[in-house]
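Just the one chain here, laid out as structure tokens, in the form predicted alone.
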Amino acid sequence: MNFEFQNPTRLIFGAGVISQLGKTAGTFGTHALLVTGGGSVKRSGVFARAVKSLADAGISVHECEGVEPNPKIKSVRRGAQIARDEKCDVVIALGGGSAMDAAKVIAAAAMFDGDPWEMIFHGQKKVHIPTQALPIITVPTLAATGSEMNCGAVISNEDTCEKSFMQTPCLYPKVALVDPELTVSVPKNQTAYGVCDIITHVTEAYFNGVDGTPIQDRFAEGVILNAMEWGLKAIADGADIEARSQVQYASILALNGWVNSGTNGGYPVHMIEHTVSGFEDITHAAGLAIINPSWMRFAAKHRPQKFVQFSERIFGLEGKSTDDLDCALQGIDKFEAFLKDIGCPTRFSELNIDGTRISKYASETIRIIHDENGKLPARPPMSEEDIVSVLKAAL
């Protein structure tokens, strides 16, 4: 292994801390942007909570509300005028991962005098790499994406049917506020696809990483284990906060770094399933459900050993050696069972997709990124007809 980390995020979690970002985000500045998604927040109380805190600080709100649950790059051009034209010096996002996402992007926008669609890595030759953003402060609603603590975010453009990502340090939170409080009120769906997301974000990595990383190995299958276990306790309860806050600690974990530091792995699910809930507006972690499983199981035919340990140490099976394939895809079933089982769909079926636009799906993704050999980078690297092999399989 050869590596280096850093989440200069500071992490403020805990049921009630959500009173705390009037003086946090005051640290900052007086003029707040504040990101939110479709209505959610507000109909919970949530919103009022916020700005409540805001003011009591002092500080003067203005709102970038409406953002779309795969948040458009239209969406961020209408925030990053708001900040300009409020100027504002922080901006909040307060939501789910679409909120975090879109505010992250707005944060760099607001400081860029080009189209915030350059930002975005979508195959395009050149690309504006931000180097510096107003300082951004989340407040997560939902247990899902980890986007409270990273420096990534994906936007789509529902012009052109792309779906992407930008990643860079400058997009790093301040500050994640993370209240579990604030997801009582998440329904059981939602809860379950936050479920499905945080265990994907794992499994990218734990299956597409290199060799020889027996302590992140570990650390990976913890997080696993437990987004299962408090998983089904919060969606059978939805106001158990311990539940909440395992999983929401869980969610944190996946993405901020730490369990995948080292492992260099690659992303072929989510990028899959980006290209596909481009055209197809889909929810995110819908799509992961389908996707994951399906790819699996191609990838533990080239791959079965990591698979076998995943199998035993996941759900408990034993297999005849470390390549048993056979025990490999027994755990692959065990997997998708309990996605099921917590309310996710396994089929494209499901969601009324048919196999119509399977081929543009895969040269769509190739064409977003690819490696020297023009294929999708995975662990094994991915060519169309692999794509193509996987999605088919989900249908």
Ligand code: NZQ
Given for the second form:
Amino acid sequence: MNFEFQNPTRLIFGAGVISQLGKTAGTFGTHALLVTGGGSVKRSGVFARAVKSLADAGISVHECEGVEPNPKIKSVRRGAQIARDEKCDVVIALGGGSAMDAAKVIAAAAMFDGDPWEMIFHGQKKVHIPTQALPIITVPTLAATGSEMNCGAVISNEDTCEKSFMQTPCLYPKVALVDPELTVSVPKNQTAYGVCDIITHVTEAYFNGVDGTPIQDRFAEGVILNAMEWGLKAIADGADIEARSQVQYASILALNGWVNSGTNGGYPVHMIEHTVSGFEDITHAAGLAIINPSWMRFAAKHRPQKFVQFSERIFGLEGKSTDDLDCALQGIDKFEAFLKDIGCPTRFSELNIDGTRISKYASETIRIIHDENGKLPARPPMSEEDIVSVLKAAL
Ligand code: NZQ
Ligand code: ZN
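So the form predicted alone is up there; where is the form predicted in complex with 5,6-dihydroxy-NADP (NZQ)?
Entire complex below, previous chain first.
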């Protein structure tokens, strides 16, 4: 098990830490670009608190508002232009994963002369991988993506129906200011989607990674169990700060690289979901909740052992043997039932998506990312037909 791990983001975590925003941003300059979504931060009063903290520290604020869920490349272009015009020296994301991802790419785009879409990995011949970006500060208002403390970003191009990612060290936020109080206004459905996203980040590495990773397995199971336990509480009572804090922490851990270090697996469920989202503009984790159980049933046939372990350790089932497929499938049924119980869709029909474009989703997914044999990296690697069968089973 050879691997390297580095995550340079400074994490400041806890209820009330948003008051430190001005002081924190002041370390990087005096002109901040504040990237926000469709207005939730204004309705909740969080925007006013952030601006006050920045103003108190003598920082002028320029805003790039209106970043859409499944953030679009046109918002990135707009934000980068504002950052350049206003000579911003720090980019602050205040919002969910969409605002954070847009902010990260804006920070790199502000220092790149080409079109930012060239930086997004979407199957093009030449990808521009930036090595520099303006300093980024993330202030998440929703626990879900883990974008606050990783170097990835997912951007959509509505002209081409593509949704894909960039991932490179210069996108690591300098600071993640994570204040669970900012998430109390998140509605029940988005809270539930967040829980699903957190769990799916962990299951991807758990099921697709290499063998012999017992510590990572226990980390992953801990994140899953806590996301389930505290997620239920946060959904039941959105004002429960302890529950919000636990879910927020799970969100960070699920995708800051530590839990899955050395597992070296693919992210097939995410890759397929991103393509579906590119065409249908659905909520990311609603797509995951539909695709993940179906993918699990496909993958369990090839590797029942890991799914038996999941069923036993997460749901307390007892396999008759280490490769007891019935036990594996029962655990997957229970997982799907949990997602349903918290309010996630588990079939495409619930989102009014029929099977018309399934082959397109499959071919596009493989076009964007494939191994040397033309398959989607996963365990087992997936052909176009495999993707179609997983999606058909989720209709
Ligand atoms: O846009 P506003 O008005 O802010 O409302 C948002 C949006 O409608 C709302 N919301 C956010 N915080 C709120 C709130 N409503 C009330 N109170 C608050 N405190 O929630 C809705 C969804 O927001 P969004 O940012 O789109 O959600 P999420 O955090 O789930 O981010 C999803 C995006 O992140 C990408 C997804 O693909 C998707 O584009 N991902 C990014 C990853 C990364 N960078 O590492 C990994 C993930 O797997 C994922 O792919
Ligand atoms: Zn995700």
